[in-house]
Amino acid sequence: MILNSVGIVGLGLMGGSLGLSLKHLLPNTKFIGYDHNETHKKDAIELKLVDKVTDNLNDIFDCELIVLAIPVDGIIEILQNIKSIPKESTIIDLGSTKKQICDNIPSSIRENFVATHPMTGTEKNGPNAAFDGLYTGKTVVLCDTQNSGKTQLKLVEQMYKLLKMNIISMDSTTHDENAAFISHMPHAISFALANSVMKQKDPKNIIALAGGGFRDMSRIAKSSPAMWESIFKQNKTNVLDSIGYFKKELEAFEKLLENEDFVALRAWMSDANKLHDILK
């Protein structure tokens, strides 16, 4: 694979760990970052995300390769700011929610977009969290590749291989509501659980005992407030579905706790243990 350039806007986890990992596997290409952060930007050189830093957006527009690595909301605001490319460019972007950004790509750029969405991340953020290897071994989906020109999508599909992915297509409507269930539901619940201990009388006192359990359903608690606001905003319909899901089933597991029908407790909670039979 061969890139000249590669721009990327936004030098965080996403981005950031994706510069490392591109500039390891592709050493002669040139890779630029952008942040409106001067920290970021100052880490980014220092922990070699990037070889250089712009200030200019239209330097990274004149790049071969364009990574919109921001909160979902300014991948839409860049998309439609964007004013001319290099024909044969491609822009990918990295949010959790595909439809309306793909419903507000402008038409002058459609073929230059592939949509794209890397399922991995950690609770951390900025550029001292990105690590080589983020990427590795995890799935990417790719939506509405229809949409896409085949030279872009055959780029990014080179891309996604070389760092070792594993690439599924989707629709974009689908995406989100399957995203609702897997990772923006999980997340709303790890908020919910942080704040309701945190809401009791003696908070530190609850989590000195805090085991596996407990940090591993608050971890992603930690997470960025403002990346996860953007996503509930744009994804707001399928996450206000997939919680109504869940708390049907918190109701059940509470109405047969209320009524000591430990029989059909232990039954809901056997269908529960199914779900690792599909994630094997």
The other form holds:
Number of protein chains: 2
Amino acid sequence: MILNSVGIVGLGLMGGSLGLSLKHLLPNTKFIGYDHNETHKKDAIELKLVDKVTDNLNDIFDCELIVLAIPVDGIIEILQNIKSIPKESTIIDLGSTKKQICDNIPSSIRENFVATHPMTGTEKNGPNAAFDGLYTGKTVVLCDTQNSGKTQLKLVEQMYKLLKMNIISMDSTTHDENAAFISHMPHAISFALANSVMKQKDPKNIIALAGGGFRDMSRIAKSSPAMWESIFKQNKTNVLDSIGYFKKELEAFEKLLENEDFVALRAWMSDANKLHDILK
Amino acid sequence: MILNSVGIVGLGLMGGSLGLSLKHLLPNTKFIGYDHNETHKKDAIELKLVDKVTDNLNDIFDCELIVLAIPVDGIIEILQNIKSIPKESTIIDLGSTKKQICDNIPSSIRENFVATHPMTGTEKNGPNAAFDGLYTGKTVVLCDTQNSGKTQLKLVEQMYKLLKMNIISMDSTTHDENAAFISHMPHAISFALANSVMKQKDPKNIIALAGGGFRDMSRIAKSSPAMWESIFKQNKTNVLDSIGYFKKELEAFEKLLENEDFVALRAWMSDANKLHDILK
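Having seen the form predicted alone, can you show the form predicted in complex with another copy of the chain?
Okay, now the whole complex, with that chain kicking things off.
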């Protein structure tokens, strides 16, 4: 694919990894980064996540492809500040929520915009967490694509295919419902699990016994509070609903164990096993 | 270390991996396996987890070291059926609960017995899941060691050191409390998470979006219902107590989000982050 310039706002795990991966795939493209954190700017250049950084957002808005890789409330703010960009420019975001973002794009740039959510990440953040391969083989969701320009949509699909991603399309409402179950609610659970252990009398003695199961269950409890605050804020209703469903299941477990109904308890666990017939 | 013979009851993930790893470290030792599953017996021989299998438990009881690698209710049953073994013999179990096991060992073999819980495993089970390295670098808990014979305790410590494990000692009551938090309750959560997704209208559409976070959080929901039934049974009170603490935290999250108290929500997440100052 031919792409003259890519401007990335936010040089952390997501934006930094995208820059790094695309730079290897598109050696003739110019990559410009923007970040309000001075250390991030220096690190991004040192780690070669982008070719140069700028303090002027207009340099980013002049790029052929503009990538918004910042917390979801920041995405809405920045979109509303883009007054005018060339007709052919493409803007994408990498945010974990999609409904409020899609509902708040100024109509003047609606066709320029493609809402995307790459279903990848780690518990780490910042430029040092970025790595080539974060996107490879993962799924990316494109939302409300009927409102994006054809040229823009084609470019974005080309880019994600170049990154060897599996592209799925859905409306932003369904995305946010599903993302609550598959990502947002599990993050709330992981934070709650970490806090329940940390509030015990001697957490160190408990944590000394941690094996792979606990490590996996608590890994995402290391995620950035700032980033997750705005995700929970934007997807409040779906997150609370999905926690409701989860609590119902946990309470079913409690009841079965309290009543020592081990036949039903075993059946309940066998039902859970079936998830892995679908999740390969 | 010198060890003439090891008898392993249960040739699944834990017992099979122990056989495989020790065989490499102790090439002059004879390894005999016992399993009531015919396929497991064949697989264990094919995979060279043990040198031979027997249908006669007495062949196992004749070994210098007897390893009980079966579900925790089975461990209690088998211990109560061991009438007499040589004074120098050593018996260990690898079960996830310790209190009921320690409370139910016949006094005639109490000194022969060392209660151990290697804090390792995967969501898989059976001989095919066994691998050399399952134990390497992991922690093993030894419980109520004051009731074990000195020779037996020394042999078990030597064996776990040979496997490059980190040995911790504690009483079985504390073990079961801590294991509830670090292993049993997280398993209940993972099962509940899997079931909450599976009971939605279209789980496939949700699961299509699964990234690393959900995969990690739901991995142990693949664990064996038979094995976990007996763990939950034996550690009922501690499991229910720890779930109580977890639910309190999850409900704190719900309340903060409902009330849109984002300052406190961010602080709550930062508290959870601190787990990883301890869990390296």
